[in-house]
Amino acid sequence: MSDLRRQHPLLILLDTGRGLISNLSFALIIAISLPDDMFGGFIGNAIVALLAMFGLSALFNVLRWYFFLYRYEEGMVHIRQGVLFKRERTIKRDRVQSMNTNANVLQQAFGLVTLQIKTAGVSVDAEVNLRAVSKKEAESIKEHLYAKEARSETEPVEVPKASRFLQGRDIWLAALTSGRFMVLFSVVAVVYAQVYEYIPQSYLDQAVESLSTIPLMVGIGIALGLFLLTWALSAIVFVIQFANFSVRRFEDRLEISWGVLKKNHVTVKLHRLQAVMVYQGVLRQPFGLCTMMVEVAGGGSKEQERVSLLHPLIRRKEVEGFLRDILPEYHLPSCSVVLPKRALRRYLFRSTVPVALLTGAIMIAFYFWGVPYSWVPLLLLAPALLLGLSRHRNGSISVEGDQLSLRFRNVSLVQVLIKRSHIQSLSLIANPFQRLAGLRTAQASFLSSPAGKSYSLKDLEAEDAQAVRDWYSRN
């Protein structure tokens, strides 16, 4: 059993810092309410609030860190904390979910790390933070609550089963094929929204004016020239977030890591997995590329609490190999049954009828407006014909042993495969126009979030459909 101790002092460093800028808006409000000649004008107002703002929160985030007590044993993390309401809690092996660990750069400068304990429960308490301490003592209160035993000092360390890395020029290639060219743009335009009402009429006017000017040729020049740059910022961000990737399979875990300013450590426990997903983004499916997941049970509410990286780049061909070393559990399927063909039709009519009717609309606007080239968006109908006829060929699904797979596509080509074991339900769903055709949904539900989680194919043979459900449904 450990002595009741405190996290690194650097703690309240890091909490007052975080709080400044909140500190700031406070500050501004206050000065402004101030009497111009309290503390020598707006400035000076300005100033000693902020240091007032600042000096509370300092002493708060010391006499938060004070009161934060925590020891471990065998089994058990205790917490005490609270600086006017004691609160007291012990947190067993056996209601932890997972633990994970992440450091900044400033923490990585001190040695520190966070250490997130998960639990099962979908509230505030099923999270705790300690968010300073060493890495040897994150490691120790991983120890004692993972093992059933202490390690002996003379004990060998753990050695992985397999290990995968991503490295070299492959970084670079799940980089630029990430898709996340265009998170730069979607920034710049939350900004925007931000700001627009405070931007003056006559600068608006002299922007669009100014825009109006330029030739058409340099216009698309400058629209492309800012394209590639967003694509090169966000494929940097990309590498950076994701150097130094590795996944480890151990007797009962994987271990993953990845970052460099952020390093991340997470382990997935292997009975908290429920499914494993391979996806093929429009960018990586011409060149054979796709990113792995896995579904993780009790991590909470939040997407990324229960989705979990399994692997950002692996070529398709690589896949079953992957699997083999990393989870054997699971396998592709060798056949799989596809889509009937008078089921086409459907998945044609879902991708083109909203494209259709939003060109409508657009186009009558247009007209009605005077903007030339009014048919111009009827060349979004092409995009919405392949995208329903790729949805219809990729579709299939397989049940081989105790797995079932299914293969879909939304934008991204996905397969998911699942246990049996692991699927809460199976049911097969028919609207009245897919009765009379003979198609069912097949709908393949399992634990995930709080709410649950489902995955579906529409539009199967129904006798295909009933005997996924045999296979379900049979001992």
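The term rigid core refers to the maximal set of C-alpha atoms that superpose within 1.5 Å between the two forms. Numbering follows the first chain given and starts at 1. Since the structure is predicted, the reported quantities are computational estimates derived from the model, not experimental observations. First, how it differs from the form predicted in complex with the partner chain.
Relative to the superposed rigid core, the position of the CA of residue 26 differs between the two forms by 2 Å or more. Superposition of the core reveals a Cα shift of less than 2 Å for residue 279 between the two forms.
Remark: with the core as the superposition reference, the CA shift of residue 270 between the two forms stays below 2 Å.
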Second form
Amino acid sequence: MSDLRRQHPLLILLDTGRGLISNLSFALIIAISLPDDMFGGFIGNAIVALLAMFGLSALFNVLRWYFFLYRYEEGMVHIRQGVLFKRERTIKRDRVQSMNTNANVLQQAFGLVTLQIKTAGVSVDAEVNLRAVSKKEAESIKEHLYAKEARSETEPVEVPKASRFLQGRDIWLAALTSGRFMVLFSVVAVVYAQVYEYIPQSYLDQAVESLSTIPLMVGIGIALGLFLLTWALSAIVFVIQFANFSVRRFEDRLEISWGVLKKNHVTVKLHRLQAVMVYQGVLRQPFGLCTMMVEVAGGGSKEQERVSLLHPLIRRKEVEGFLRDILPEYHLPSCSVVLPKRALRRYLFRSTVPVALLTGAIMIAFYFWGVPYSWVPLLLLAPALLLGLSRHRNGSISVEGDQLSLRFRNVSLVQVLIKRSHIQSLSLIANPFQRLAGLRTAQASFLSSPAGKSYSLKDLEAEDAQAVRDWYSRN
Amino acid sequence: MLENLRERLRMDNEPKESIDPRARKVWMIGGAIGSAIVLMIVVGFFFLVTIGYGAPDWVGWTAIALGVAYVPWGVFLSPWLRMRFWRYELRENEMEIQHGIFVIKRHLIPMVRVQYVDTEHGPLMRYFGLTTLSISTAATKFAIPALPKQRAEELRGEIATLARVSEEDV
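The form predicted in complex with the partner chain, contrasted with the form predicted alone above:
First the chain shown before, then all remaining chains and molecules of the complex.
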């Protein structure tokens, strides 16, 4: 039980700061459009415009903070907000789908967190977003919404059934294979090129002189140095992002948390969990590393709110054991049906023809402009061909017990595990060519707010597709 | 040989019931209206581009040829194919729907997943006494166009009753 409260006043600062950055360009436009002699030239104008905007937005945020009141009591959160247009909202415990907290550096300094309470509502803003409440307060709100009956103080604290943490040894591999690596590498190279000019010429001469006997080695050495530097940076980024990762399984929910600078804590209620996904990026596949995600119904409208991280980095062969510990409801299929040989032709066609058309167009254009090496775009065909081959080889489907497992590759290799009771509808699709070849596309749709989502596997053997359909059929 | 080809172009185990044959008339009328609009656009294009901007004649003629070629497709072929493949079947625990022109899609919707059923009809459909029945799950929505009004209402009632039977968790 509690009376109406306000959030921490730091919210004003947070909002004003955020607003200021996004409105900076707006202030500059105002400054430019003001007559020059108004506040003493452009600089003066800019300062005045900025101050005015700062004042206005601070005032507005103070008002917004002042009029935002919340109250929580057993099984309910009540919110009253709005400066001119008042809005009240009450959310009941039964409707709460998930509760997350996260905190950026500034919030952490003040011991505050952002608490998001999500409901199954289709409307985008049907949720509570408390952006500056103390950690204790957030815990207490969560507690009030969770407890089915008021829990007495003497009752023991709930013990997780199982928990897993990130293993340190894989962080270096993860850093090397993260998608950011190449971006970071180019950044480092550019920075190096900038700094290079400022190294005193004499020092440089001396260095080159002493090393010039092996000029090739210098080049390789510099490249290697940049590479190692990038690797270290990438590892640091990865550690900052995912350090302290832990996932704990309770009877009815998963508690997942990670991050140092931005601490994330996600609670996934098990009955809202719709699908488990195992991703293997192209770079991570050779090292046997995967990322695991879960699809949760009733999240927000943004992708990252519907799909929650389950494990940032796990070895492929440990996935089985991880699922057994944390999510015994799901399992990796022990055997699955692969695509028929005659589907390969169609996979190759799909992956190469668009690329072939594109390269054809580029080559013709190059030929007309007289660009040398006009055959170079042809090299693109090789990866396209490989991609088609790999897509065909990795496509598989399996139904075991009440679980459908799909494996397919777009670029990353993805394995999706869905329970029969979470599939909203199942479709078999076939174009005329597929029908002539006796092939089908199988597509399973499931709930993922605000709209549905579906995964499909192309060019299955018609009988296998029919078997999946029969498995799903309740007649 | 031809019979064999037709057999292979069909998806086996088709659902039993076809939709009302008057649907084809509705689609043909719709196709005729669409064709008229397309023809108007290509003729307009012809005058604007070849005469107005002085582009070579063949550009305009190609557009007109494409527009004319669209007419038999829109008015005859596509309504016929649509009618040919539209099937549905209501069973005790599930609904099966098949539709498509080139790409045939067959959906299986368990009754326990059905969230709500609607019937609706546009002016053209209403003139022919036809109704569209749409079935929504939490993630997907399917529509059976052109059912006789009474049949649609029967179906809506049946589905609503069947959908209420079991309460599995979403």
